[in-house]
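Only one chain is shown below, in structure tokens, and it's the form predicted alone.
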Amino acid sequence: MFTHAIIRTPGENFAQGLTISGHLGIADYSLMLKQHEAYAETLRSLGLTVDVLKALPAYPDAHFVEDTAVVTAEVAVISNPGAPARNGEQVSIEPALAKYKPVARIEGAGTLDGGDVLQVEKRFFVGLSERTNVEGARQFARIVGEHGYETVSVPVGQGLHFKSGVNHIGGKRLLVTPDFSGCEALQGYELFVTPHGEDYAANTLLINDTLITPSGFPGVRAILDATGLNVVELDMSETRKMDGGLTCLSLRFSA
């Protein structure tokens, strides 16, 4: 059960962050703040204590805090972001997490974004992407392996991060985009494939017994309703314009 979350207020220059989704329009700051607050309130309504960090104007993408760390029950692994423009965000997240957990770090030539790391019980899937390399995955596997976790590396062919295309929706169920529907590493799980045009909603966030999903994707909503879990929809329009999703906006953990 998650009891805590860390989020960061978007900076006024958040629309200057990295994105390949310019066709969706220019992100609006006032609307982003409203949507971000709705996200925070949803986490609080689910019983989580939410720590809100100040904006980091030097890093327009810094509100995507998930990429800066992976938090387990035993340790917080501080990442080494693969995008040069984002490398440095992890420095400010470490003291926020050190209040709750011992910390370890991905160092040297290893790169790792938290958006490439999915935990399903005692197994971690680590996506090998433009942001996470083999050395970063190796270091991560060593750190969490000391606490009894298995790590499986998975190439990410499409999408920015592994969790752009694969997320846990409870039990042995995974919500995946069509690109991952035949992924050998996911054998043994029940895969629910996003319908045509609804790939963005693969980034659905499981918080205890509730699934938070972006609004506007009826096919995915039908899949989630069939799980029997509570489902909450949130408007993610401005985050989507910046290549972000629901999981990107927080670090969730028990403390």
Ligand code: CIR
Contents of the next structure:
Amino acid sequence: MFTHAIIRTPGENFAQGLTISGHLGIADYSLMLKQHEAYAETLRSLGLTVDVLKALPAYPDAHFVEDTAVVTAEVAVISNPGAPARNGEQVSIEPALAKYKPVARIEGAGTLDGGDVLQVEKRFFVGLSERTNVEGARQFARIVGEHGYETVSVPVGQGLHFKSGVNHIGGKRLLVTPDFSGCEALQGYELFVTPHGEDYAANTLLINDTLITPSGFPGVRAILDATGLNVVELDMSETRKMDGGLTCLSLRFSA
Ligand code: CIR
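Now that the form predicted alone has been shown, please provide the structure of the form predicted together with the named molecule.
Full complex below, order starting with the chain above.
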């Protein structure tokens, strides 16, 4: 059960962040702020206490706070972001999390982005991607292993992060892009594959009994409605232009 979230206000220079989605157009700051506020309000409406951190002008991607840590019930693992332009964001997330949890860190040659880490009950999937390497996954597995969690590493072929393609939608259900539909590491789960043209909506966020999903993806919406959970849609157009999604914009935890 999540009770808290940490988010960060996007900086005025957020459109200078990393992106390979230039074909979607230049991201607009005032619209981004509006959509970010709607995101925060949705989390509050679900009963979460939301801490809002100040923008970090030196890091235009810093509002994608998910990549800077992985928070479990017992410990906050501060990440070591794999993109050089983002490495440093984790320094300012640490005090925000240390108020709530003991902290541990991914260090040295190990890199890890929180966007590559998906928790399903006592299991963590860690995507090995351009951002997260084997050493980062090894350090992460050791830290959370001390608290009884199992870690399974999964290669990420296409897509930025593991959670760009795989997310938990309650019970034993995972929402996956076609790339992950035959993934052996996901055996034992019921896989729901995003329909053609709807890969972006694989990044759907489960908050307690509610699924938050990007608007404009009717096939995914139908899959989510069939779960019987509450479903909320948010317009994610400006975040998407910067390769981000719903999970990327917050750290969720119980405190
Ligand atoms: C980046 O390339 O790092 C950012 N522009 C997008 C990060 C999205 N984060 C996430 O999927 N967890």
